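One chain follows as structure tokens, the form predicted alone.
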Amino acid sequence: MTSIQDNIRGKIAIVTGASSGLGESTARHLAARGAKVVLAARRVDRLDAVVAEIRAAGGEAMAVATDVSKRADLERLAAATIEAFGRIDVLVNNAGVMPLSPIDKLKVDEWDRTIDVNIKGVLYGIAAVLPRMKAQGSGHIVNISSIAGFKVFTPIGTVYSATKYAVRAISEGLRVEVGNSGVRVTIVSPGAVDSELKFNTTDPDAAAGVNAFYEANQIPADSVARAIVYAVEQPADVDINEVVLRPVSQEF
């Protein structure tokens, strides 16, 4: 009898934001289960190091320099994956930023960047893979949102929360739209997880609070990677639509 864990073996998986944190951990977990992993991020040196470690452990991986705020980069990422492996089975839309500050600080450039990465980056990723997945009759899009997509992270994370609410809306709408095409959609909404997101805040007062909150509550990145693996490893007729996970100690 085939183990459910074998459902990942041989799949071609793209992971954005794979140079650190959740993305890196997810790429490593998928590769350990036998997936062929394409790691995407801006920091090529870091990507290359992770790819080398995955290969040394017996996995198969490649790196593609990608800025998810640029649609052309996502199209190039998908094309490179097809060229190397012939198909795309999984996209983990993980890349994100979290610069936090009250709205009245008017950090408009940071708002723009947050929208470009957290919303447009997700949409550009979907645009790059969805036609290919529908044509092959299968595929899995995993979008990373946040607990902040359930409750507005006031008074410092209103814009960030807006982007994560948007990711939830996009994911649910996409799930309905793809219907019986064979494409699955999962949204994963973590609480405080040890990653570089907590270092994105430039406002000194907000940064101090964020760092203290994370130090008191954060769980390892592989906690989320395991949740993603759980969704991906399900049989083709099972779609884990939504996963919400928090540190036990986190109230928000």
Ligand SMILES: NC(=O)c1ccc[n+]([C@@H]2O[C@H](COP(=O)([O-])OP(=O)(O)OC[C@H]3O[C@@H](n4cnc5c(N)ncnc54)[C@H](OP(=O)(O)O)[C@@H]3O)[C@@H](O)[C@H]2O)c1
Contents of the next structure:
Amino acid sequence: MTSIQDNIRGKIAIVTGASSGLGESTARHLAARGAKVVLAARRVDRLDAVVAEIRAAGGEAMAVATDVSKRADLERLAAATIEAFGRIDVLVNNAGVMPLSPIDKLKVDEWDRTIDVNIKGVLYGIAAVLPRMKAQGSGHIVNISSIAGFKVFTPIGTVYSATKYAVRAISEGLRVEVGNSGVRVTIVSPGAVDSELKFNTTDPDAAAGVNAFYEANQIPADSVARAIVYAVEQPADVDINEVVLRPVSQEF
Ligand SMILES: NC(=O)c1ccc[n+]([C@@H]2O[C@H](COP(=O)([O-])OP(=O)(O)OC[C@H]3O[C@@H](n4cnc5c(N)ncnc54)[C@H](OP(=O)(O)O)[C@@H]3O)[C@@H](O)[C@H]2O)c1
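Please give the other form, namely the form predicted in complex with the named molecule, since only the form predicted alone has been shown so far.
Below, the chain from earlier opens the complete complex, with every other chain and molecule after it.
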């Protein structure tokens, strides 16, 4: 039987949205398994605190201030990773927002932000690492979709769902396009997970429903981090294409 215990050790992994929730937990899990982790988000004070804890535990990590809605920031993030560690083995495209409301509330600024972070941010991340990964002949891009990428989350999550369907389409297209280049692509689609995401909703009626739904169902962020670790630790010739996970109690 092949041991995969050490497959993550020494890998250089970028995690976007690593200042809280799934991204923070994923960065901690990958670091604990021996990856050198680059944590990206806008709240650098939060990133610095996580980096300090990873280092105190004997791991290697650094923080890079990044707004994923700005392509130049992702390019800087990739360049900083190369400068520090010489290669990029894993990108976890995790940064995301979820301000929920019915379409007829016309919260168009929130639609724009959701599209900019959840779709363009993922594409900018891919653009920043793909040439390097293809040149290396190896790499792994893990994109975070959602159960809302399988079911349209009406009546408050139509735009959010649209972005998460898009993440699945982009990921599946990318997987086919990269072919036999050595680059692996994984989609991770969680259900309700305890994080700051449930507090993004500004519409009071929608927020009440979201909070009740999360209170009734949410599971810890490390349930998703473990799924990401599972995909990353596979041997180089195995691509976990898709992981879908829900709280046991969640029907939607
Ligand atoms: N929690 C769930 O129930 C759930 C379920 C399915 C899928 N997801 C997905 O999981 C991912 C992580 O969400 P989470 O639940 O962990 O939520 P979270 O705790 O709110 O974390 C979101 C992360 O994204 C970052 N972010 C937001 N806008 C950004 C921007 N413009 N540039 C860079 N980073 C940005 C935030 O950092 P800064 O604010 O510091 O920039 C934060 O680190 C998202 O893609 C979300 O859609 C979550």
